[in-house]
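What follows is a single chain, given as structure tokens, in the form predicted on its own.
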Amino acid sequence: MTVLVPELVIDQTGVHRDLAIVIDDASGLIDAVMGAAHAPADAIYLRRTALAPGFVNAHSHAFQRDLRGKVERVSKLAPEDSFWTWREAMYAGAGAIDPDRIRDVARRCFSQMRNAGFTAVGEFHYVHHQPDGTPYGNPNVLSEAVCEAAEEVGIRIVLLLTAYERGGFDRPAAEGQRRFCDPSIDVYLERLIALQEWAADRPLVTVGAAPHSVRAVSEGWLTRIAEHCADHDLVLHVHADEQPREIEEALDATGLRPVELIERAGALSAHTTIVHGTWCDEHEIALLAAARASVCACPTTEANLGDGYLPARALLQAGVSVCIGSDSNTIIDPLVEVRELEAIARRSAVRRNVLVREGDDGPTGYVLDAGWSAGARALGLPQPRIETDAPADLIALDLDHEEIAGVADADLAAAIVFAGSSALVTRSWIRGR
């Protein structure tokens, strides 16, 4: 057993002194929380220290780290920078990885990913075959190469396995996306299930799927997903409304919007994720209610991108979860995400405090949720909590950082969110170690 004694504890139920944390090294779980007055004499005492629950980063593109300042140029072949234009550049990076490569920029973020306070990663891999399409001798290699990356950090991952099967409604795979394609549905749903069976005996590597969206799968590829997802019991991730360039294709196309695509595919249930939903309208927030389906933002991807806002108030309105992501990396600090869940509705609705939940006094216990179980959720993980048989996923905050230095204890939560960022942590425990 090793035994940890902070100063205080901070979690779902508040902020909570004269604790002692009890974890068993054996399986990486917390085995009691006990008085601190019933420590042992080789208890961990960590003194000026605050231990939280480490957060869950639910979407991530662990290569495009390594576009961090090359995409912050104007272009002369396109003076007006969107989405589409900085895709070609993300392109070009993706075509540039080979397996020693992949993993070790993903080892480089995932460690920044864990200094940060982020304790589990969603991975949404979608860089699989070599550059022109064929296939590596093993057809996991990249994906592998990710996880083993993540065990490295020692870091838990969720690698949510990207389906890609086309560049567009009625469009061929461009040459930058050749190599994240499979030819068929079966084939990737062998690579599928022969990751999951890599994956079995890993205890940091968890396994899901992950259709890259309605542009990129058609109709059949979701059903297809959706069903072996049910009878697996993964989850399903999907970007979806994240530009409205691509809710029209889908209108044009189909006649139907992202989300509703997803819905008539059989694709939307309580284990599905969308990704972004900045542009759901209320229909498809009202799909996503019923289903129970969860949407992920990524706050500074979508400022970065120009992506526009979630609508946040309307999702917390209709009972969505939201969850948060890193998304392409530009950024990596958890409470940076979860504050500007709060910060963009406050500016769409033209005031403050407005993510509060019934019984709440403020949105600080909504966000952190976003950070801590929405996360773990929508990743099929168990809840990150400071309490008896919950993993040992914990981070230690610095009481004495000048952001919250001085702080009162009823008033600390709401500090770190609205005032800290990833200097306050100053260590972290994944399964205890």
Second form
Protein chains: 2
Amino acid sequence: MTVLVPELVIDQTGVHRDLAIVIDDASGLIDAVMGAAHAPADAIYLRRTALAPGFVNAHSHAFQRDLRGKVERVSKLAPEDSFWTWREAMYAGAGAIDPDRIRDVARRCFSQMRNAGFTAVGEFHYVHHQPDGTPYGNPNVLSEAVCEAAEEVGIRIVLLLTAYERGGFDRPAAEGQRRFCDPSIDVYLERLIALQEWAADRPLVTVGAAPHSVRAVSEGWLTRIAEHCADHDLVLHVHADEQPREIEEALDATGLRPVELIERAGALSAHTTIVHGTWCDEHEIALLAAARASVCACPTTEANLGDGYLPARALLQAGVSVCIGSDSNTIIDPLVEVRELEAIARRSAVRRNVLVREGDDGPTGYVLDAGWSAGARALGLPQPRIETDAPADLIALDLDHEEIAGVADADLAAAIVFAGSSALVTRSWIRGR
Amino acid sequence: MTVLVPELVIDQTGVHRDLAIVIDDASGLIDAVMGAAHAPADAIYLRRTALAPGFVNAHSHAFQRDLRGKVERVSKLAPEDSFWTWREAMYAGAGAIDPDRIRDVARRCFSQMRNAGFTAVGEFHYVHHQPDGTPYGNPNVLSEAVCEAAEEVGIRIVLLLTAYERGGFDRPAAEGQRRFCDPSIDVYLERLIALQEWAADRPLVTVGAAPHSVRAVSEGWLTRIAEHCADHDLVLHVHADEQPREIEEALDATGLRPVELIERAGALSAHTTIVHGTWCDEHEIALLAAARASVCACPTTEANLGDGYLPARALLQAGVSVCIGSDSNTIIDPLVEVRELEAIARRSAVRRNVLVREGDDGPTGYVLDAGWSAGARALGLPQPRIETDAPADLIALDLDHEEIAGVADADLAAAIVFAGSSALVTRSWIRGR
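Provide the structure of the form predicted together with a further copy of the same chain, given the form predicted on its own shown above.
Every chain and every other molecule in the complex is listed next, the one we just looked at coming first.
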């Protein structure tokens, strides 16, 4: 048993003083939450510290961490830079990956995540094969290397194994995309099953499926993957509605928008997460709500890639669960991501305090839950709570840091969200370690 | 003499290795920049450190730092929260100020600024008198207390003494505004002159004029203040175009938009800075460009207050100098502010690398200059450069910080802008100290 006695506990229920958290070291679960007065003599006192559940990063491409600074100049490829010219630079980065390199960059990336207050990551992993598309001897070697990097760092990972079939509607894979592709849906599902088996006895690793997008995966693949996920109780993540061009292409090819296509393929359920959803229209939001699907917003990446503005207020009003991801990993900071959800909503509505749920007195509860419960739901992980039987995935926040120093308890959660950054995080525990 | 030998120097001209910076301790100026090989034996070697000019924060209301966390809940005053309901909460904070309190909060606020990499601040100071409007025995006591707080912290300050005449067009000051008001323009100008004299022998303090806004100050006051600024070579700062309502009121009362009114009053010149400019239209942007006036964007505050989106691209194309301010001081981080300029431009244009000047290869140079030269220009300070006779206002950045670790020299400035935060800043020197 490890017993932590912080000055404050902050979770979905508010800010609490005088609590002790008892962690069962073997299971990595919280065994009990009790009054600090009952703490044993060997309890660890965390002075001037608030303890909170760790944040969940529902969408990451770890290797993109090493594009930092390389992609912020005008491309020679196109007169107007865009997501699409950025993608060419990203493909060059993907082309340079091998098992050692991906392990190295993933380790550095996940380490920054853990230091920033993320305790779980959904790694949407799409670089699978050798540069010409030939599988490695072990066809999951790159995925396994990423998971092992997470284990080394001690962060919980959901490896979202990406399915990639083609370059676009009626377009084969381009050269830079060959490493991402499997020759058939059966081969992809074999790899997925093999990875599920490999991960079965690894306490920090679980597996999900990730048909890349409606441009990269046909309806037939989507349907087969959705069936597999339903049979194996796996989450399904898919990029959609990040850029207007993707929607135009889907409409041209099929007469449907991306989320409509995903729904027709039978791949929209409570286990589904649409990554981005920046350009979701009203009908797509209604489909998401009806299916109880999630949206993963990646605010800092969407800003960097010039994607547009998430319809955050409409998603809240429709009851769609919205979580966050660090995506391109240019910035890794859960507080910056959740704050930006509300910032976009405020700038767009030209008012304040927009993402307020029924019963809440402000947006703080909603945006924190985007980083906590909505993320865990999207990744199929236990809810991040500070209560008995919840995972002991915790972060320590410095109450003396100048970002929040002197703030009263009643205002502290709001100050952390609106004035704080990952610089507040001094320590973290994952499965109690 | 103090000689600093960092691993790298980053300034407007790029990234340089093997330089030594010689500081004249008496004047606080850079005496020479020479090859590191010529550094004397007692030089201070700053290993794994980049040295850069400090950032200029052109717009701050220091006391608002203590609103953190207090204003992020739905107001009981209005069904729809907005800038205007926030303002009521801010007035309550302003109402509680006295000389000791403002010195205390300013000290904490400026200290965070200095730690975050700002080496100069333009303090737009508008709380002048006792709560009922009666002047203190020394009518500048609150302004002086703010300047003394800056001196204690060791940050350069331009005290922008605010003129406040009325509550709005044809509306007297409301109760919460009485502390801000002077009974006549002559009384205001007397206070301004007294403050100029008080500051004359204080090396870290200079003074500027700040007619609050076209709603709070009449054209007659604007004209008199502009004349005084021209005669005394002072900068003139004025809030304008932050919120649509302010523009509607100006149009209703005068038939002119705020920047048009400022221009008609003779208060738009190369010494003028328009704070915000969020809703500037094409004609106002043309007026700003013709007058060579500056705009001070306050991106994180404008997000928090739900102001809208700065027309950053249009301002660049018109050649208007844009600087940054931390304004409400909820967030204090120069890199976050400058990055957000480009982020807004990208999200709005749905493309990347938008704020690119002729001759630059990307937006990094432009946004860094928003934090450096444009800010200094707006505040009437010497240009922040690492060259002979420039002020030794410098910051040290940690090259091993996980935000930028491993980035090549050629990509480093871009990585600092797009992936960095104030957590990179390990040390600062102002006037060489």
